[in-house]
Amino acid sequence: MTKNSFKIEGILNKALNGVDLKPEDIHQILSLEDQDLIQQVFETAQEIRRRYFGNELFLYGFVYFSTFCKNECTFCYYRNSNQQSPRYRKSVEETIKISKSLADSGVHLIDLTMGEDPVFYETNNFEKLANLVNDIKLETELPVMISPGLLPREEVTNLIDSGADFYACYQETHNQDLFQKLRLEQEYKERLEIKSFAKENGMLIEDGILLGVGEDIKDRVNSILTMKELGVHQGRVMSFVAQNGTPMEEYPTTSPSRTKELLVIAVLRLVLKDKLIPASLDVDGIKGLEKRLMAGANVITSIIPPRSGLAGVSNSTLDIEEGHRTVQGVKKIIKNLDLEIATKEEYKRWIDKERISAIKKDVKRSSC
């Protein structure tokens, strides 16, 4: 056994025994190039997933109901000034219809996503958004995630009152200097703090990072530990895919090695343990699903029905009209992986467990 193998084995044993990994432990794993050691990391991540979730996976239906955005994020296809990206706003009726079809197909959650649409943000008219969440909860009887950008605090409260379960708001990086290059004229601290506010008021929260946008391994370590400190219920990583019509359309000329993303997925599992780690269909479509699941992910996101007129994020049309990004398409991939799709009741129980845990922590803090 080499010195490096001995170190990695020790780190993985720490994770298996519930010991928190140190920054240098995480850096060591994310720096790996030896395929045998990388496979050991993946197998450890799978074992930790089994301890908390058995062999069950959760599925998210993705409804990108407005692609208009007031922001100029340098990496994003839907930045305000990009003339090449498809623009649409789905009506309330269309959005509900698509959400119901996703619910009928077997997803566990409806992910309602939009850019920071001027119709809402520049008029400060968010009542329609809260009503939409309430309608979809009633029509689908499923939990709802809302991904609307950086909302005012009072609107987060209104969404909680309307029944929203999850608030997703991605930093993309937790290197503040890099953040300012990616999210122009936005405040790092405000975006981070709105998630804490949502969590303190009863919502589950998700944060996420992009790989290949100028960060280094130290930044990735920092992001993973920041998400843990924030107390995310779901931690996401996605590889950057250059988008036409953006300042970063040729940076880099190729997307980062998928092994780097898979290692971050695995480390998120080692660090966050009983939380949700997505395997997104947005980067590589259905062909990239198996590897992400075998790295420790337990949520399949960005399921989009064909002929719905919806776009994705990183690859806006990949595998959608072909019908691969559906529950049936997912089942074809996982049938030989010793994994299965959980029931809707099991997902709701997980959400309830997380909420009860948060309440207990609040009570404990209050009594100290």
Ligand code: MD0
The other form holds:
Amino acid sequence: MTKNSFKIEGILNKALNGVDLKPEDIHQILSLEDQDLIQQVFETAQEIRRRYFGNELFLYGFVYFSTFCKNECTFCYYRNSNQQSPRYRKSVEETIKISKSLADSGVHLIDLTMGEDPVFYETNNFEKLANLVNDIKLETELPVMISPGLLPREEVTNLIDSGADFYACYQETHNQDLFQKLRLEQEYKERLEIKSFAKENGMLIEDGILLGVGEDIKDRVNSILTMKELGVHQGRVMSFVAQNGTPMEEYPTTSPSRTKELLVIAVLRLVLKDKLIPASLDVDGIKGLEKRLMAGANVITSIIPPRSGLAGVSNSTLDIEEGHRTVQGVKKIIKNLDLEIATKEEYKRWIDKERISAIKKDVKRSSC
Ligand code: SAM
Ligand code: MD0
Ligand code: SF4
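Now that we've seen the form predicted alone, could you pull up the form predicted together with 5-amino-D-isoleucine?
Complete assembly follows, chain above in first position.
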């Protein structure tokens, strides 16, 4: 056994025994190049997933109902000034119809996503969004995630009252200088604090990072630990996909290999343990699913029905019209993997459990 493999084994045993990993432990894992050691990391991540989730996976339907955005995030295809991206705004009726078809197909949650659409943001009129959440909950009887961008606090409260369960709002990086180069109009702190606010008020929250946008390994370690500290219920990583018509169109000249993303997924599992970790179909489509699951992910996101006219984010069309990004498409992949799709009740139970444990922590804090 080499010195390095001895060290990695020690770190993985710590994770298996529930000991918190130190920044230097995470750094070691994220720096791995040796395929056998990387495989050991993936197996440990699978073992930890098994402890908390058995062999069950959750599936999220992705409804990008408005691609209009007032912002100019440098990495994003849908930044305001990009003339090349598909722009549409789905009607309420159509959004409900698509969500119902996703629910019927077997997803566990509907992710209602939009750009920071001026229709809402410039008039500060989010009532329509709250009504939409309400309608989708009633019609699908599923939990709803909202991914609407950086909302004003009172709107987060209104959306909670309308029944929104999950608030997704990704920092992309937790290096503040880099953040400012990516999300031009937004304040790092404000974007981070809105998630804490949503959580304190009873919502589940998701944060996430992009890989290959100029961060180094130290930044990745910092992101993973910041997400842990924030107490996310779901933590994601996605490799950056360069978008035509954006300032990062030709960035980077050398992008990190997908193995780096898989290692971050695995470390997220070692660190966040019983929380949700997505395998997004948005980066490499259906062909990238198996590896992400084998790295320890337990939620398949970005399921999009064909012929719905909906786009993806980092890959606006990949595998959508072919019907690969569907529950049926996913089933074909997981049937050989000793994994299965959870029931809707199991997902709801998970959400309820997280909510109850948040309330208990709150009561304990206020009685101290
Ligand atoms: N407008 C809302 C916002 O920015 O929070 C919701 C959109 S959210 C679904 C867009 C997310 O997709 C980003 O936070 C980022 O993580 C991911 N994304 C966007 N452009 C990407 C790209 N070029 N490559 C990979 N992921 C990307
Ligand atoms: C995904 N394209 O799941 C979606 C998106 C937004 N909450 C999620 C990034 O990959
Ligand atoms: Fe708009 Fe979101 Fe894209 Fe930024 S990431 S430009 S806020 S859609």
